[in-house]
Amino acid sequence: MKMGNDILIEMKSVKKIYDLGNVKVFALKNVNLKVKKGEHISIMGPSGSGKTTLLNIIGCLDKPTEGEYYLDGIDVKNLNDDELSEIRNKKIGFVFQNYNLIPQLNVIENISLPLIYRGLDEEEIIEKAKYYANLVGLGDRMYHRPTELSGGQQQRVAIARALVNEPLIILGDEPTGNLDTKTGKEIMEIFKKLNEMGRTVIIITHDSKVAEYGQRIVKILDGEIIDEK
């Protein structure tokens, strides 16, 4: 299938069905979505609307039951687990609500983890990790552990870790959900800056103020996209 060079993500009639014995749950129903390279979009919906399922498919953590999903021209549905893992590592950076940092490791070590999996040499790993620590404003916290950081600082570590492999896409799953309003705004300004630097940013949120940072807001309800603007 040929896609326009500027289309990074294309979903066509995507369904996700969970088979729970006698019951089938339609988490996504006929989702059609295109995202261009360099876009910043917000996906909004209440709890249970299907937005996390959608994020999991976009992020190659899951595959559609039916329909087509192309990421950077690649047909995701036909990939095996190892190929999906490679795409996640190279093309996608994840930022979660709960930070998912390793408490025993300091800032630099947490940021370095994706690079260690790629087998880079130690000097290059440290150099890259320091660069991204500085980029998100943690230059003076590089050797602190997560327990010595505020929630906002921990989320900055998570963002730096998501960036260190220089992925095409940054996916945020309620990235401000555990933060106060002021800190949440600071984190969204970082995402805005990253988008201005050329990253494609997709944020899942139920917060309209967070959604407003997106150039486009996609609303999802009961597994269907009901509005785009």
The other form holds:
Amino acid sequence: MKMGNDILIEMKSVKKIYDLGNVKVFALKNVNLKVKKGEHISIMGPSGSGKTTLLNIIGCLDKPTEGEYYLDGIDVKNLNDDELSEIRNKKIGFVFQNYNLIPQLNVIENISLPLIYRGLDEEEIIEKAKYYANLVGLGDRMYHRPTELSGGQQQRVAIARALVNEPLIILGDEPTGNLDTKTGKEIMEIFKKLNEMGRTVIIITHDSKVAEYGQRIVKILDGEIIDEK
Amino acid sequence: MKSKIYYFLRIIKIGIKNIFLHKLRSFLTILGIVFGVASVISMLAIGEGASYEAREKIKELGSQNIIIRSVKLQEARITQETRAFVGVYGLVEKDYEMIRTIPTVEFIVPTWEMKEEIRYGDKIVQGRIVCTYPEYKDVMNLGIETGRFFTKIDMELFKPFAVIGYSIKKSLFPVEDPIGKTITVRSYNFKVIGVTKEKGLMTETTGFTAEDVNFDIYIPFTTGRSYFGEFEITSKQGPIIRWERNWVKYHRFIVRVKDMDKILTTSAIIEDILKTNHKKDDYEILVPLQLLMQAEHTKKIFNIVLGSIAAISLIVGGIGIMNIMLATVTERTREIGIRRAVGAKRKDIINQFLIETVILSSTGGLIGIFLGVLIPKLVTKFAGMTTIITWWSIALSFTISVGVGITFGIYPARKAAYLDPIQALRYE
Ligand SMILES: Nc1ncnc2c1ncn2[C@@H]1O[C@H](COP(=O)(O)OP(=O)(O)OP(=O)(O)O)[C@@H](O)[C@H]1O
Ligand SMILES: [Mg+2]
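The form predicted together with the partner chain is what I need now, so please give it after the form predicted alone.
Full complex below, order starting with the chain above.
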């Protein structure tokens, strides 16, 4: 492979255009981005600049309108819906600002979700879900519903869910956005630890303190990367 | 393989959870299916019962038979003959001869009957004496419990033999063996040579009087005629008991038709013959096959009516379910987005919503089956109709309820599966 094995994400002049009929929204204009395995990257930028759009493309929830995107050497453009689902399942772990847990399911069941779609055996699912519940410090809350948990605890469940399939990349779209500073810091410590254990972590944030956890800060403005450091 | 089972078990568990989350809504949603399924099962049970009754009746009367009975008319009593204490009614020799020579008639068995006391020792029982031919046993499907039926030779020799019905035997010979014993009717003695098998009573649906044939006693026609003649003597109830004498040549003809297909034409011919021979309507023609056809016809109409009700409630029920599932998909848009984000494929989403719809509809089906089993039982209890619940009707209606779930669930499920994951995640 010409890029070398340690390049996990490679984007070449990626564009995302939303065609709303009479207007076209250029959510991403021309994005070139490379991320190595094991990096911790922060994405910053004003509201509406295209951060979520970029993260969704990285996470294979969405496809670029134009340009090339290679994930772990795979050309995402040629994948169909099922193949994209499988990549999301095995290689990606999403953490959202609003936690996005399913309210009818308890902690263990929420954490189990990715494993179900991977088709594991019941015992293995339960075992793994419990392991990750313990890892994020929710060993005593395994049978609680999301509504019975604090924001920080809910976000821990979401992180456990993102980790349970041992993905290559953890993507966080303002994961601390709804949390107070102290809880946010706890969550970021978890991400830091994960990164130290070898996971690639990409986090969107408006908070420069949170951004400083990253080894690199990517700044976006109007759908373009304007600064990397 | 094992993981697939758990995968579906989880989906089913979540489906049930979601249905119980909205108990009232789910219950109202499935009402259409409940009534649809209940009416399918009740309809089939009532229809099945009706045709069972008809078939039983046919068995009793013989599907290849035409039965003609003499009918005593009310008005006959005020004619001159009545004042002279003698009436005339019913089937005559001319009828017998003409019907016998119809080409499609295999044979004709006449009877002459009277209600009389039958005595043995100090025991007395009221029975019906049926003077007839040996073929009577076969055309009426009489089984023989013990002994034998009389034969042609017995008849030619004017033998004083009697074959007694099951209930007569029980009354006169509770412990003894009746064969060879002598019973007395009026002043005549008869030797018991056989006992017929017990026969079930027919239920009444056609206005044709069913006799309790277990109280019949059969004797050779010739013997009966020489003993009892052709006068029927009956007591007339009133302030004072008066005796009425009627001259009756034959009480019944049982006509056996050669070919099942010829029954209706033969009965038409018979009707013509009787119409020309009789001035009054002192006869009655009964075609068992026609009874069956009437029953089948009633059943068909019944099936069409209830079938349409069932179909309409199932379709309305299905649309109701679809409506609720569409609402559910909208309510759970975010959940769909989350599932898609963690790797659910479209078919996983389809499975989930389709199975949930099928759980809903088949729950309706189960409640419907319960009602559908209950309703025929109530019909039997309060309307006295025979109903038969068949296993296949339960299987059929359960299959229908699952089918309704799949048919009306596929659209909401596909709608859910084809939501854009990003839009679904942004949904508030
Ligand atoms: N589905 C869509 N249809 C049309 N326009 C869209 C859609 N999704 C995003 N956009 C537009 O694309 C641009 C980038 O949106 P995006 O959500 O990526 O911004 P963001 O940087 O994440 O902002 P925020 O910090 O507020 O989350 C915005 O102008 C937005 O209105
Ligand atoms: Mg955003």
